[in-house]
Amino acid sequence: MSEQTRAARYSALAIALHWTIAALIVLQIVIAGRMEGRTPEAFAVVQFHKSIGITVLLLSLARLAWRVVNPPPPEPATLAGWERTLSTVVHWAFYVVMIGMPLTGWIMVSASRIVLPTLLFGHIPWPHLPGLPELAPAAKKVWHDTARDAHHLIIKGAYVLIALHVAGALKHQLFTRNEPVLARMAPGAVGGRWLEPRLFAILAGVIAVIAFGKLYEPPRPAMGVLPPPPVAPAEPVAPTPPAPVVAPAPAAAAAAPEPVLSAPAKWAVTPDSTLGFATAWSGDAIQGRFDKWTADILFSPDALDGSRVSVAIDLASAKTGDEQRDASLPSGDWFDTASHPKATFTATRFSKTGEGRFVAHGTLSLRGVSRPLNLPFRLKITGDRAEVSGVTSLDRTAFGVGQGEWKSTDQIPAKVTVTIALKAKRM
């Protein structure tokens, strides 16, 4: 390659952005056809949008920078005035679209009313803009609507740039003889040439970026997995002392029945107890626990009258298994722990139905709504030790939970199944 023909393109890093960024912003326009709808599918593909956006912004910021320390090549001396200016107002035109486009969609995230976490394409944690989440609910509000408007503005624009550099640029390949405008950034090219390979190699690479746009599937939020539960520091163990040797019973003696609790024992419960709940979403089952919760338990089997059970539950630690989706339970929309930060059921009532099995006739309070709830359990105590089994469901409808667009039961149901799994030590 000539130095005359070398100083009449742009640099081969200029040229790697250039494509890079341009294929991104097609495949940009492709998925976000698909962002509609509550279902996981439309998740995944937004949070996709977001991680395209962000690398979009990084790319061009060194495009940028690259162009400031690194001129690009003049424009051919054939050009008129006027196409001149064009070109000109044309390019810094775009990178206030490369540029704005995703900055005010990281604006809308961080000022989102339920701030959720952005993972990269699944992996990178990127952070919010600095403040914007510790805003005021009103003041976030517009934060949120003024970058949404300017970014549905800068879109329009964009289409309005895309058309009049893609017009501009065939008109010069097409209609133009010995004028290397395409040959900037697609060296080789032949001015005048209607059969440029180049041109056919850009197409099919626009084609095959709206096939991957529209047919890609990212991973949808992880769905019936959870991780295990925090490791509670186990309870010491006293060394066991020799077993005494004693005589062999008769053989016709009976074991020795469980004793009697004529009065209710306060119980402790252990650290490998889980409380948890399941739902679906989109027909995909979604299992979930909260890591934070207290119980107090004074009861007996054989002193219902007596027994009281109170359980406080931290909502903020409720775990489905997918980050972005955690960090959405606290928000307005589902638990909203600003406003309550714990659910409380309370029993005073308890009735026997069967060897070993009971009901607890209680109230559950949740976002500020108390509702009776009846928990089935099954009870077994081995000495000083017990454990209890339960299952119970509710409608989430019925407390509130699930505001706005999560109102309606389509995508995830009303009816919510609540298990508890108890190891309790007598005190």
Ligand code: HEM
The other form holds:
Amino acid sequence: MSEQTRAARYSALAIALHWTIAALIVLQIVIAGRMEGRTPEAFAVVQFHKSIGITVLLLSLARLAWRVVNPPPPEPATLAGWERTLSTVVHWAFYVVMIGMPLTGWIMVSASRIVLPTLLFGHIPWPHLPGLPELAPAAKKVWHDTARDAHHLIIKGAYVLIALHVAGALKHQLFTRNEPVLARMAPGAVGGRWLEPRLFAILAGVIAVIAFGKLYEPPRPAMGVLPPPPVAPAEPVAPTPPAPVVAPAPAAAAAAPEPVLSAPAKWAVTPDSTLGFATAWSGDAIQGRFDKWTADILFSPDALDGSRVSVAIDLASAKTGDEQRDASLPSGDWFDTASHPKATFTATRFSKTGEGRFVAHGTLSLRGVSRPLNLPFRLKITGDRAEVSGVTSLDRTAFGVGQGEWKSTDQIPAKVTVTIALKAKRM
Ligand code: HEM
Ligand code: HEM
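Counterpart to the form predicted on its own, namely the form predicted together with the ligand:
In what comes next, the whole complex appears, and the chain from above leads the way.
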């Protein structure tokens, strides 16, 4: 008997792969129910779904290769002809599911309107299917929608297959003796035994996977965390200070009197200057920064009339501390850098509101829309050095930043805070 059981079971590797893949497919189905919406949680669940799905693809290809080299053990001789045919059809159809589901998912994300990089489990870069991200939008949509329909269709077929497969395994386990079918995948299972411990172990496993799929919270995109700017600052500075940092104390001002510049002077911005923005996603703060921008400054606090400032911001250099989220910022939904690579802020009118305090009355051009923007700022000039800090806010929707489902302000508010912390040297 034990000889026979050993001879009639799948190899240890085939068994390990069978149960691992089965568990991951059940997990995929459960977590797919949590991917709706534009919340950071849903975003994280989609990334997790992609990671598990690609894992299933790799394991299934390995399983298929192993199966070709190591054919399954002969089936029990007592099986009826239709049972053999049905089980063979179900097994091969399962391979279509195990490979077709991840493949259609992969096509979907590669041909997505906004092509986001895939980082498996947050770390391992996974490529897009070659050719798809570069397609014209209309062709991309056809690929994406067809793959999505196939993804939805195959999973419906999978539900039928799982029902047939489990029913078959249970029928042979519970209602027939001497037909050790379950024992082929769960070695040691005794046919005809209702209180078979391996059946309970499988049931417990399924319940555990469902519970995990419902409760597990995959790591969410990074919020409010920004890596340091690419140019090493001369002195340590906070990446994007939330509030103005320069507040000249009257005593300090008295100690180092500001030079009088009767004509506007040219200023060169030093690399430790930052241009930041702050918003929120689903109530969590997001800090952002533009890494590439230039400023043309002709300014004197004593000659405001001739002063002018012009800032050009490379929108593709926006960073918010999450690689996948940042990859979507240049897209048509956000900054649309293909049509409008730069935003500009130009101010030719300045007013003084207090000691060392000014307002630049300018125009912001962003995404093809130009609107007035006032930037209150503080200025401290010491010798030929100047420090400027300012905070203002704007309505992103007025510039069309956030299209489609992102137009709504329920997840990401309309108001964006813009912060400058600028250091400059007189030229
Ligand atoms: C074994 C592998 C997989 C299984 C069992 C699976 C299962 C599912 C299920 C059940 C849904 C929900 C379908 C519905 O709403 O009717 C879904 C949706 C989705 N899956 Fe998968 N999936 C797998 C692999 C993948 C992979 C590898 C990716 C991407 C790399 C992916 C991307 C998606 C996406 C983007 C959706 C949302 C589609 C939509 O817009 O409705 N899936 N998946
Ligand atoms: C989504 C889940 C599942 C998938 C995709 C799946 C897939 C497969 C495939 C493809 C085979 C053929 C052997 C192979 O090439 O590996 C197989 C065999 C088998 N599976 Fe599953 N399975 C799943 C769930 C289950 C469950 C829940 C049970 C038990 C209740 C089970 C019991 C068996 C048994 C006993 C065999 C051996 C049948 C034989 O060769 O006569 N499977 N399964």
